Every structure is written in structure tokens, then in C-alpha cells.
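A lone chain, given as C-alpha cells: the form predicted on its own.
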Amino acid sequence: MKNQLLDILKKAQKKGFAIPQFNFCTIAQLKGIIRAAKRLRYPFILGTSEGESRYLGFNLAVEIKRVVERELGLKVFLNLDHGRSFEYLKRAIDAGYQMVHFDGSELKIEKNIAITRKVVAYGKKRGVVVEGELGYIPGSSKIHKETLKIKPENMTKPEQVRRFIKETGVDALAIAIGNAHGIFPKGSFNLDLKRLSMIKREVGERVFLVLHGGSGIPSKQIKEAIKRGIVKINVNTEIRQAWRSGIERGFDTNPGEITPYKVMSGAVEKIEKVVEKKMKLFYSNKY
């Protein structure tokens, strides 16, 4: 059976653009994403972390994705982001997620490979795209006040990549090249683009390279990372930041308001702008 997500990732790899993944767990976030997607008509992935998926529930997340597809008249994909165990990812696959990400970055490479291989074996029989992770990506999805400090030993080692993809069979690989989760002070990010090029030489076109932490990285570095082989970029913190600032503005403007949709309208608008900006950057008119 044809796998539409793999086809789109292959197209991105061939033509030099990146598929965005936007994480969500509220209707305001979802509406902002939908509004931008309606205008731009670019393919994208909806993501839910373990925490977001526990809040929504697997079945609701899958049904929401289907509603979004009907609303847009576009194929939309749903990814379980940063799953920490085979058991949890299995539940996501059984519920109808089309992609899952096993994050074994804090494990020794042998254990990471073993669990990733198990996820791949289960997922591929069901037509699910599987993303692994090699190297440690620091930070969390929040606004960080401290300057980002990257330890070279935590970055993805090009010499380990070939072994990892050979022994796991993953479709996609999240890598650590100076990226981080969250938003850090200006000047914090300095992607190791030479390392990215070395990793790309190791994998060729066998796997799709993924960049997590797409919220805080400067546009110039994003464009160069795509040029050197990144085909999927995850965005979460900027969407959360837009949601909060929009809600706060709603209460500041109408302090006595208790009608949720009236308070949330500003959040939807701010999220829409973030998503539009990211889509235009990642696609750069190459789709």
C-alpha cells in the first residue's frame, strides 16, 4: 500500500524543503494551525507529545486529525512525539497515528537500538512511519532565560549513525547538532552545520533527517540546515508562547470576560501568524 507520508518526505528530500510538524493540545492552537494551512495549502504534520496525548487521549487526537483533513481538503498526518517506551508507542499506533517517534536519546546506544528496532518492526507492519533519535537534544518546551550551552559529547556522532539506521531500520532520524527544545536568549543557537553534512553523507537518502527545536533557531540557520539535508522540522514552543500571550491579551483587554471563545480569539490569531511564518520559511517556495 502506498504511504503518502513517506512520499511527501521523499519529495521534500528531493526538492529541498522541510515538512513542518506543529504540536497542539487545545482548540485554539488547532484553529490557528488550520487558518494558516487553509491559505498556504502546504502539507504538514500534527504532533502530540506524550503529555499532550495523555491530555487529549489517543482516540480524540486521531479523530481531530480526521476532522482537520476534511476541513482543509488536504492530507494531514499525526505523529506521537517523544514517546519513551515501546508500550506507549504501540498504543498510539493501534489508535491510528501514522507516525511515531521513539526518543531513546538518554539510553545507551545498545538499548536505544534495541527498543527502536522493536518499534520499527511493529510500526512498519501497520504502515506507520517511525522516527528514532540519536544524540541528546537539551532543553524543554518553554522560554529559557539562561544562555544555551551545548556539550559536544551530547551531539549526534556521525560514525554511530550508519550503525543505528542499519540495525534499527528507521524511516527518520532526529539528530542533535546544536539545536534544543524551547526558546533561548538571542545568539544562543549555533548549529553545527559541518556535523549535519557529515551525518548526511553517512545516511544518503536512506533516512529522513529531522530537526527538533524549530522554535528558536534563526531563519538563516534553518535555511542552511534544510539545504544540507533536514526534511522535517518540529515546532512547539513558539505555538505555546503565542497561545499564552494571546490569552493574556484577551484578559487584559476584557478583564471581566468569562466567555472562552472571546478570550481565545487573540491566541488563535497569534498562532496563525507563527504557523504561516514557519511554513513559508520551511518551504521557501520550493513545494
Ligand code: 13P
Second form
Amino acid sequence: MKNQLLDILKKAQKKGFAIPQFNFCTIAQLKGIIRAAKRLRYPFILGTSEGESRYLGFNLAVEIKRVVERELGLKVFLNLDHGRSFEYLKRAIDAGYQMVHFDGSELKIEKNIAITRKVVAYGKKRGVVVEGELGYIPGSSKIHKETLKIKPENMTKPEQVRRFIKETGVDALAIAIGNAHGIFPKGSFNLDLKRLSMIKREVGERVFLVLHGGSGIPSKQIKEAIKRGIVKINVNTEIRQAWRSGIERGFDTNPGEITPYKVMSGAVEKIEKVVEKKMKLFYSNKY
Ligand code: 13P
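The form predicted on its own done, now the form predicted in complex with this ligand:
Let us now look at the entire complex, which starts with that chain.
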């Protein structure tokens, strides 16, 4: 079974754009994403972390993705982001996810390879795109007060990448090059672009390189990362932040309001703006 996401990722490699993954767990987030996508008409991936998918339930997430796709008349893909075990990802695949990401970054490389390979064997038979992870990406999708400190030893080692993709057979690979989950104080991000180029030289076109932590990284660095081979970028925190500030504004302007859609409209608008900005940046009209 052929997964159309592979064709879009290949096109991204050839033309030099990146496909966004937007994480979600609420209708307000989805509505913001849909409104932006309706205008721009770029393909995208919907992501749910383990926590987001537990909150929604696999079946609801899968059905939501189908509805979004129908509503937009666009290809949309659903990824289980940062799955920590084979069993959890197997359940996501069985439920109908088109992509899964196994995050074995805290494991020893041998164990990471062994589980990733198992996910690949299960996923490929079912036409599911599998993302692995090598190197440790710090942080979580929230607003961090402290400055980001990256330990060089946690970054992806270019000399390990070829072995990892050969022994696992992954389609996509999340790498650690100074990126982190969450928004950090200004000046925190300084992507190691030389390392990215070294990794790209190691893998060529054999794997799709993924940048996690798409929130808060300056646009100039994002553009350079895409130029050097990143073809998928995950975004969560900026959407969460827009959701929160939109709802706060809704309650501030009408403290007695209890009708959800009346409070939510500000959040939807703010999320739409974030999604639009990211889509324009990642695609730069190259699709
Ligand atoms: P941010 O929360 O920093 O946008 O990162 C999201 C992410 O990488 C999800 O996998």
C-alpha cells in the first residue's frame, strides 16, 4: 500500500520546502488550522503526542483527520508524535494513523535501533510512514523561562546516522541540532547548521530529515535549515500559546460568558495566524 505522504516528502526534497506538522487536541486548534489551510492549500500533517492522543482517543483523532481532509479537499496525514513504545504505536497504526514517530532518544543506540526496526517492520506492511529519532531534543511544548542550554554531546552524531537508517529502515529521521521543544527566551536558538549539512551528506536522499521544536526558532534559521535538507517541521507550542492567549482575551472582554464558541473565536483567529505564518515560511511558494 502506497502512502501519498512519501510522494509529498520526495517533492519537498526535490523542490526545497518543508511540510508542517501541527499538533492539536482541541476543536479550536483544528478550526484555526483549517481556516489557514483553506486559503493557502498546502498539504500538512496533523500530530498528536501520546498525551494529546490519550485525551482525544485514537478513533476520534482518526475520524477528525478524515473530516478535515473532506472539508478541505486536500490530503491531510495523521502522525502519532513521540511514541515511546512499540505497543502504543502499534495501536495507533491499527486505529488508522498514516505516520508514527518512535522516540527512542533516551535509550542506548542499540535499543533505539531494535525498537525502531520493529515499528518499521509493522508500519511498512501497513503503508505507514515511520519516523525515528537520533540524538536528544530537550524541552517540552511550553513557555520556558530559563535560557536554553544545549549539551553538544546530546546532538545527533553525523557518523551514527548512516548506521541508524540502514539498520532500522526508517523513512524519516528527527535530528537534534540545537533545536528544542518549547519557546525559550530570545537568543536561545542557534541551530548547528554545519552539523545539519554533515548529516545530509551522510544520508543523501535516503531519509527525510525532520526538525522538531518548530516554535520560537528565528525564521532565518528555519529557512537555512530547509535549504540544507529539512523537509518536515513540527509545531506545537506557538499554537498552544495562541490558544491560551485567545481564550484569555475572550474571558477578559466578556467575563460572564459561558458559551464556548463565543469565547473561542479569538483563539481560533490567533491560531490561524500562527499556522498561516508557518505555512508561508516552510513552503515559501515552492510547492
Ligand atoms: P514545539 O512545541 O517547540 O513547536 O515543538 C513541537 C514538536 O516538535 C512536536 O514534536
